[in-house]
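As structure tokens, one chain now follows by itself in the form predicted on its own.
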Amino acid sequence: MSHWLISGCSELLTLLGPVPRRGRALGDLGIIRDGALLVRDDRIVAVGSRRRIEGLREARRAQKLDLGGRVVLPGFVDSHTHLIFPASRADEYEQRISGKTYEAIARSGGGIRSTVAALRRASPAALRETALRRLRGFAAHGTTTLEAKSGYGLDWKNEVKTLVLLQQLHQEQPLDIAATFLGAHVVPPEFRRRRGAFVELLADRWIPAVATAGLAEFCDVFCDRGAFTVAQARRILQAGRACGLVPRIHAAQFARTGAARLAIELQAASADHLEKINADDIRALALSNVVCTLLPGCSFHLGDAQHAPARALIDAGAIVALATDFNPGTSPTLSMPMILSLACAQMRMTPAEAIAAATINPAYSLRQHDRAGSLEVGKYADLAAFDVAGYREIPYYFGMNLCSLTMKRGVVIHSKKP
């Protein structure tokens, strides 16, 4: 049985409160100042003041890490990533700034359709090497727990390899990954003109057979102009909620299409993106429990200046939550203060709300809201120390990592030497 007394934070940021944040609340990190945690084995056993936990029995007999006035965190939690992928696609980036569209570069066969070419001839310890490399790297910022899909690869063999990779990173390695199955991607060119076909394939073949060998937790479809209509995400997520998949969707990212409001008909756990939506989409989502996860890093890389209204959504009562959206074509970061960054630059959340969403609010969107996403007593012990002298300097020093340590269910996964 291992014991850690953690003191010397400046501030202790606990998100101790209500689960999901919404409106005002969202900006309540629940601060105790020169605050220490008590952790025996994986879980938090007491926060509160460094002289109240210092004085408790079980602290004396417990190994001290002092963190020397930094500003400490609950470890993020990244819930849209696309983690396992060969290579980048630096090449199209290059494309976009010579005027090329996203959108016009996939036509070419560009886009999803190349990373998926590339996944399917490259080896399962390859990727695993890959991923590896950057699971070290989200640790290093400061994540501690990411949800991962497949996606790219498009047929059996392929979404069953990356879905497996998944299963063993998450049990060879300290971060927790939430596997989800995005079989529905994009087409793949096999099925270009059979799109119906290849709808019915993962409803009634690939989904049940995911869910019974127990290989992901939650079903996505990316419903959008040029990947999959309403109707058809419907028959995926409902197929998928049938076996116990729960629902996640890629929403209105490029057009309005009506995926939010499916993302609410189909209770989801989320719907991420939502670039395009009106007033009245906004209103709808407040009323519900659909996390609206908000990928600012995504319209940052594309050289778009429209933005997810996430003031607007935060002041109507919605869930809002902030992730990477990791990938190698549009998003190919792995640092949550980056998108923190982004969060309050360009869509206006203040620092306090960026931080809330990227912890408490995204660990309820993949159901872990009872470990993680906040520093409670039974939680895990998942943690970030900063070297800032307040938390609002997070974001504020943008392109940065000023991640200094990070502990995983009480163990040091990162440490920056001095």
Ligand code: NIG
Second form
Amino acid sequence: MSHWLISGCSELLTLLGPVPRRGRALGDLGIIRDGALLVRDDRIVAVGSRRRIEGLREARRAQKLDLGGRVVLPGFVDSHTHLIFPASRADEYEQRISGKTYEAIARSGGGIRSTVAALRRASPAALRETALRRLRGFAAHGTTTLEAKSGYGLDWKNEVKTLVLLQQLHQEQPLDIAATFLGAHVVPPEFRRRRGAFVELLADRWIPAVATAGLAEFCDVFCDRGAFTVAQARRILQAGRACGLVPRIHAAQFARTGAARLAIELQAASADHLEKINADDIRALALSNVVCTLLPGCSFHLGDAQHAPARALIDAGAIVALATDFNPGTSPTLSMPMILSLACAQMRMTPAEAIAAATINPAYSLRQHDRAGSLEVGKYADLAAFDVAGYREIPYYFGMNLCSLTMKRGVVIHSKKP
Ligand code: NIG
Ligand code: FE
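And the form predicted in complex with the named molecule, for comparison with the form predicted on its own?
Every component of the complex follows; first up is the chain already shown.
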């Protein structure tokens, strides 16, 4: 049995409180000054003031970890990533800088389709090495749980190659990975003239097979202009729901096609992006339990001034989360601290709201709020310590990684000297 007494937390952000967080409660971080934690094996067994925790009998025989006044928070839960892709698309980045749009590049066969071609050529071993390196990067930036989507295989063999790799990575390295089947990312080239047939193949064959094999928990559709229609997305996500895959939706990134409403209709776990929603959508989302997962890395990387209406969503009472959307086309970052900086400066979220939107709310959207997203007795000892004078400085210092220690399930997986 391993025991840790973790002290020296100048601010311990417990995130104790209602789940999910809406409205004003989003900014409530449950802060304990000069806090401490007692960890037994993978779980938190006590959390409170240093004086109280140090006085516990179990604390005496624990290994001591004094964080020397750092700010400590639950490890970030990154609820939207496309972890498995072979290489960057820096060539398209440069084309966009010279004026070609993301959608125009996609229409001319680049974009997602160029990553699909590359992933089909890549060996599982090479994809695995790249993914492991990235996972160490996530951990180094304070992330302890992430969601990861397939969707760059788009034929049966390569979708399975991706999902099996995710399953192996979940078992072999410390971070928890929740898998999402995104067979409906785009229509693959071999189905270009038979789009309906591809939708039927997904709904009738691939989805049931993925669910039966236990290869994914969630099902996602890129439902947008240039991708799948609302009717197609409904067909696919209902098929997923019927075999136990919980829906998530890429919605309203480029156009308002009705995807946000579909997320509500299907009681999706999450509607992601939402840059193009309107006031009616905001009201409807606020009345639902769909988590609005905002991805400000996309607008930043695409050089698009329009961000999702975070302020209006929060003020209306919607459940808001933040994620990296780590992917080679629209958001090549694995840094949640950078996403927090963008959320604050570009979407006018407060630092406290951004932290809750990066921990407890995404844990709820992944249905892991019983184990992750807050520092409470009984939950995983998943935490990140930052070398800052107060939590506001986490987003304030942008483009810097001030995470100096990450613990996952009671094991230190990243540590750097101040
Ligand atoms: O979330 N919009 C669809 N999927 C990704 C982009 C994937 C890519 O361009 O490779 C996104 O932005
Ligand atoms: Fe995405």
